[in-house]
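Just the one chain here, the form predicted on its own, laid out as structure tokens.
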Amino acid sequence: MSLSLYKQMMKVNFKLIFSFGVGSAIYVALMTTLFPMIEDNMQQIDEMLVIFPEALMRALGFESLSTYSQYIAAEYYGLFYLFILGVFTIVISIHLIARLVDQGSMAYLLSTRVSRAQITVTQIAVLISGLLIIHILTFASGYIFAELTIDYENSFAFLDFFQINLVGFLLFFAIGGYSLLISTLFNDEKNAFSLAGGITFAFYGIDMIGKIVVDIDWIRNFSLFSLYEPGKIASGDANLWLSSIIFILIGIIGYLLSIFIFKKRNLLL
């Protein structure tokens, strides 16, 4: 790894990374504000969801709202922070190798003393360094926020909103496991950005249809999303061991795959 690439790279991708932490971590902010009201008319809510089906119940992962971290796990981790996180690890991981080979900025960092692994391995901690200041940024604002606005004894449950997010940002380490590893087989990027969209929609996709088409369920086994399921997280349901390694053991292989290809691969520069 080299330190003084790995200053600038976080320079240069500084606006990226801080505007997605401070989207998300406002969003939160603002549906933990409304917790409140939420929870003081959840009767008239919970009367009110029984009319919608139960597909779509599945799909959105509207299972409770009753305590802080199921409200919040449907209102914007079952949702809305995968699409927003999906799209910041796939455009950094494709800005941060694909797309310096395509403008021809990577011949400049070959031409130094800093070899592929070691630019592979600082591009890496990149991504990562990244992903978990969002996921502090956001942590911290909706525990923040819910010590100031929700004064209910034990609504805010501090390990379930935790490890909603620790489980998040290892989905997304994975995500960024494959999508950086894409990201160093092309010298196209929007080749290696339309590839590496494709494959987390097509993930999400066949989540979401599993979810809603109960016969055939079976499809959710073939998607990464099925791992994270926040609303059954914070009714402690889920099986965060399993996933986790999963999500670990898929992000360390697509990094070690990336720095052997492009130490290996020849490079149009």
The other form holds:
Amino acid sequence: MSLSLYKQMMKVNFKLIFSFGVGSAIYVALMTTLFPMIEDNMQQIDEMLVIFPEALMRALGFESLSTYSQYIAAEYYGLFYLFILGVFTIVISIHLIARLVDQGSMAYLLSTRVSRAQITVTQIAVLISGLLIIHILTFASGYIFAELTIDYENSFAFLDFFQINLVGFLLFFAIGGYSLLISTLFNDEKNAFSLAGGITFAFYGIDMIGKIVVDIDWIRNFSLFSLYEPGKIASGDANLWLSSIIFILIGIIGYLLSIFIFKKRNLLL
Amino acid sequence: MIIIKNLTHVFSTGKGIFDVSFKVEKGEVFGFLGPNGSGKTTTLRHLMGYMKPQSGQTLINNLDVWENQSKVRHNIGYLPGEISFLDGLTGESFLNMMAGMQGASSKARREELIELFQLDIKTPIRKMSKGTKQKVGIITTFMHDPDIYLLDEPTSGLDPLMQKVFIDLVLEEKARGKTFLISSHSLPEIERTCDRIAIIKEGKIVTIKDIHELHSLQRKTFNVTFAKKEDVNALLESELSVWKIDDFIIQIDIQGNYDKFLTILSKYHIKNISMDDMSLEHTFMDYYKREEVSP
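Previous: the form predicted on its own; requested now: the form predicted together with its partner chain:
Full complex below, order starting with the chain above.
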């Protein structure tokens, strides 16, 4: 790892990381401040939810809205969060390797004693730092606004909310793993972006279809997203350890392969 | 110091480099000349360890470049042919990053070079002109005081004044015993600095020549204006290769035989001499033809 490169890379990607981080934090803050209103009318909302088609409820990850964690899991982590973080992870992964190779600036980075492996490790560190910053901002925002607006003892469960964020972070740690791997494979930024985006979107689609069409529920096993069910984490029904270990493994394999492949391949710089 | 042995790398398009071999000695400035797309950059990419040879080998300081990439690069100043820095950095932050990655401890050399090239380091890189970006590249390449320089089209985008500054810098470093490999598509650009020159065409080395030898092989065309018509006719009879342009002007092709040219011309009253600028392509074509004919 090269500290000089890390510092400048964080600087170069600062806007990207912070715009996604702040966007995510604001959304969570907004939704959190709306919760007391929902809570006051909980009975009516629960009655209304009964008439929703079950498939739709499953697709949106609605378990129940009785606690803050369940509410925020359904309103944010089950849908928008996945989109926002998905886009961020893919964009930054492609920017960190494929774009530099495509534009030729990698030639400068590789003109010094810093080895290819060190450069890849540095870029991985930037990616993980970016994910961490976004999750810290999001978590802090949810926590602070919950403290301010919610009758804390009643509904805000710190641990549930923390777990939703932590497992979410690990999900994107894994997605970052294969996206960065794809990033090291291509000379053309656009091709890398299409493949990483395509795979992620396919995972999401498979998960969605499996949730809506109960008969083919099994196809969800082929999607990473089936291992992240914020609604179930909130209600305590999720297998956190299994999900976390699989995400960590996929991520680590992706990052190790990235280092290995980038070390071995011909670069047209 | 730099050894390239039978280096071959063929791309799927059929282009590439074929059986390229040459050596650059310590303290030598070696020119690598060829038209665009002839394989200069591909050869340099192998010397930097960006590409693995399909066959053959590249050695720098007796180390295989592909196997010892970062160790070899330690001592190299490389100026890529394509100017592309990171988006969103100023000249200064880019230089800081590169200095950090190079492990350079002293800022003195960098300051000297910034002064020399009159670079405004506070400007964001994306707002810089091509020539200014090239200056950033050159400073990056020279600031860590390496022993070997690999420069890909170093003067592209520089104005004539800065080209001179650059040439003086190369000569200064050469005097300090540094080794250079400079690629270019233009002979005048590098002839002042180079000791030897390799000419590459379509991925193959056509010739490697001492610069003086190359000069003597280079054909030059002079346009000479005479005061009298008779003199023109007299010269047409001489042993120089001469064409008549009009009643007073003739064109003379010279290739190394400058003495004879001057001896003959000194007998006449001459009103003007001008030299045609011959493009490199022209010089090349001429040179290639001769190579093919000679046994």
